[in-house]
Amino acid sequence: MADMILKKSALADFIKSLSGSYKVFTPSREGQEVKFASNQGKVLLDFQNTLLSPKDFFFPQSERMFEYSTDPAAADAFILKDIATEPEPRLVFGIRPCDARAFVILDRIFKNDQYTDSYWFARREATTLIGLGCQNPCPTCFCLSVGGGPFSEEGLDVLACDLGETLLFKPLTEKGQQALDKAEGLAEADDKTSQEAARIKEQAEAAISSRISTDKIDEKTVMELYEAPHWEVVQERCLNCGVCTFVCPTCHCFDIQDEVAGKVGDRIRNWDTCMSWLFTQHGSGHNPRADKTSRVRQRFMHKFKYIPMKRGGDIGCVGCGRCIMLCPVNIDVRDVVRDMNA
């Protein structure tokens, strides 16, 4: 698989070319925020990141998965029906390496040796992503620290590198090259212009000046962590309000509730947050996380110390940097590792 170059003054035809095969989703400004959109305008390249993780393109914020008759002279009442449908092809461009990888940490957790969510993979095997290298990393990114890059191939089947006048394409999966094979505009790249490549991703590599150590994290017990008594100094600042879980591109938590109108009911995947206090409430009363403290130290103990135990290492944070930039109260995840990590 050959790298690919492509004159941006032909960036439009290249999306409109695709679009025969995917509905294309491209990085758009709407107002002050950056978000991905199915038009066909002008293609948003000089943008840092979007507000929100592109996760819901896999895992939507409200879906309904099954239906139901309530009529009780209905022969199929209160029998559950299975809505789901076969996902069209999907194509989104721009999307940065962080919430790719994002995609491989939630991949593992959607499929276990117990259980696979249909609706996830179903969403995921329909897509191809062409990710955008992060040559302007945000001064809140880490994901250096944390096993990724602003050039991270990792969730990706085609990478992206904005050169100037053109951009270069890798091909990295075969259903990259199947992307790129149906797109119009595009030439071989030659050696210097992949060496070109090479250098800006050094050079935003080396942008990122902040980094943090999670080495110690791994040696200490979970109760040694658990008991540790920073969490008290951050749950006083912390409002518990979720912005942290609904931006971050690997927070995962669901509720499942059933809505009924008329005689139709409809059972309905929602995002939760496990900064609720609702979340964790048991039918019988008992709350495991009743305090905001127990909550709060969850956020953290699952992305960098449950998550890496049960996934051979693997932190469940892509250093986005998203939950710095958006917290009402200033809480800084790199703070609050550095303290697990002390």
Given for the second form:
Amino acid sequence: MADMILKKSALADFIKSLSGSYKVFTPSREGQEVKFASNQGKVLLDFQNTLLSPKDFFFPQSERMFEYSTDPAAADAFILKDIATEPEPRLVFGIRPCDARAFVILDRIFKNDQYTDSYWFARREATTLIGLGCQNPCPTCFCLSVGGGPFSEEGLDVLACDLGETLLFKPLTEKGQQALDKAEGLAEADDKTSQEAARIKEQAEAAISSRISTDKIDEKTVMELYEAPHWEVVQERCLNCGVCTFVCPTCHCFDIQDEVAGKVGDRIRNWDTCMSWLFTQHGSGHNPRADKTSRVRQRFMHKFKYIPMKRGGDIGCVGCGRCIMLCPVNIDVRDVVRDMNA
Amino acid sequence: MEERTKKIREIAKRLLSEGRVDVVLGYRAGTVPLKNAPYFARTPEEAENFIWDSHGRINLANFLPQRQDRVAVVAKGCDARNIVNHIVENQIKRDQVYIIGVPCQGMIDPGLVYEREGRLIEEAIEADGRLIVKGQGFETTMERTEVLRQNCRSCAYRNPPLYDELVTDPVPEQEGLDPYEDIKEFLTRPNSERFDYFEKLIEPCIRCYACRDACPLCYCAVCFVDEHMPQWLGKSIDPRDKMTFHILRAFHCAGRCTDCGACEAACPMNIKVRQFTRRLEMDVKELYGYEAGLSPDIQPPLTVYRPDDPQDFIK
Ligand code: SF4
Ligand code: SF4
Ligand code: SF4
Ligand code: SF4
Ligand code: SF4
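Please give the other form, namely the form predicted together with its partner chain, since only the form predicted alone has been shown so far.
Once more the chain from above appears, this time first in line as the rest of the complex follows.
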């Protein structure tokens, strides 16, 4: 698999040439919001990251799983029927390396020795990800401290690097190679170009000013962290809204609901959030996370202690910084981790 | 700004060292530009962290309901009005709360700043009524007044109507405003167009409920959206459920909303949710001559029955 280059002036044609085989999504600006959209004339390359995480490509906020009839006269009354979906082949161009790493974390959560989340994986398999290395990381990005980096390749099928006049594409998987084979306008890159990309990568890594350490969290016991006094300080101003969890690429909790209208019902799963008291409310009325402190603690403990314990040390946060940018009361995950690691 | 910061620290230190209150609620600097953070100081040393700038968009009255301790609150006009609401609605006792009133010059809308700049702002500095924003390879200076929030532009109560102490002399109030001009125009449009407007407005809503959670008025132990026996509302992002949430939330604020803008400040999607509440506020003002949070001695119109209520609008 060889590195390829594309003149930026040919980018629109490149995207078009892929549109025959995939539904192609590219970054675009709508008002102040950067998001992925299909059928965009202009591909946005000058952006930091999308406002919301791209997890909804594979894990939509609301997803119909089954449908059923509630008509007692019907032969199949109350029988759950799969909503047959053959996901269409999609290609996402311009996804950030941190977000692609989040999908790898979620792959391991949506699959264990007993269960595979078919909804997640069907879409994952049908989707090709062309990442775009981050040359201008935000001051809130701390990917380098949690196992990633602005040019991390994990979870991507192709990694692209912006060289000014041209884009360099590095195929990383079979799937990625297949996409590049279908695309028009590419030429094989020479060594000099690949070296230039390596230099840009180094520069980008040096530009990441924000760091956290997690070494002491690994050493501490769960109970030590659990009973630490700093949770009281964090919870005091936390609103227990769902912003941080909904915008986070690695948050993945959901709630399954039945919705009935007339004589048909749908079983739907919706994003849920550990910040909500209802999330853990039992049918009996008991709530194991009845207070705000225990809810706030859960979010950070999950990402920085429980996931690493269960997944061989891998942290459940990719350092994208979205929760920092969007928390209404400026609860900064880096500060919380600093307290946990103290 | 600096004068206010200094004074707030001074007062907070005094109240804490004299044991007058257990905790002081104010703002401290944020870790990202154009944002600050609510801060709770319990010692005179901690009071050194307080600041006053144009980014205190979260309403600190939000942290008061059902508190048991004695608390001082740094309060701009709208925050003080929400404290009055809390006193009227028995969420806190008057003698339990010490209001450090801040005559307010309005708060900045980061959305407007980003709109003007169109790129990531990494640093924001305020000086002499100006805002200087910096990012990768640029530095722009703008007048504070050009990027104030909409509710601050139409605010008629910048000076707290109730306080125990003011940090500076009162500021002049903005005179001759019609905060409802746009709404009156809006009401001339056909119903369907109005409905479409609201549907479009909340289209990006992710139902995180930050607007609800940041609002001082929303203190119900169980919000109607969380009721589950029976469940009132679907949980998906179905447009009807979204709309139901927004309309009901707004109605629960009728005659209580101070137009403080905390709901909008909290929204990650920058949705102008005040568009729902402003109409109701206008109605309450026009029909009952009432504005929320101006005096702890006046009962809000929607909580009392009076035989001489103007009833010709009930059809
Ligand atoms: S940390 Fe911030 S975003 Fe998350 S629930 Fe608390 S207030 Fe909301
Ligand atoms: S916890 Fe915050 S920084 Fe980490 S992945 Fe989630 S949104 Fe990004
Ligand atoms: S609404 Fe009025 S009191 Fe409140 S922040 Fe704006 S100007 Fe200040
Ligand atoms: S609805 Fe919004 S503007 Fe009104 S009091 Fe609540 S937070 Fe303030
Ligand atoms: S804060 Fe914004 S996105 Fe969240 S529920 Fe309210 S309007 Fe919707």
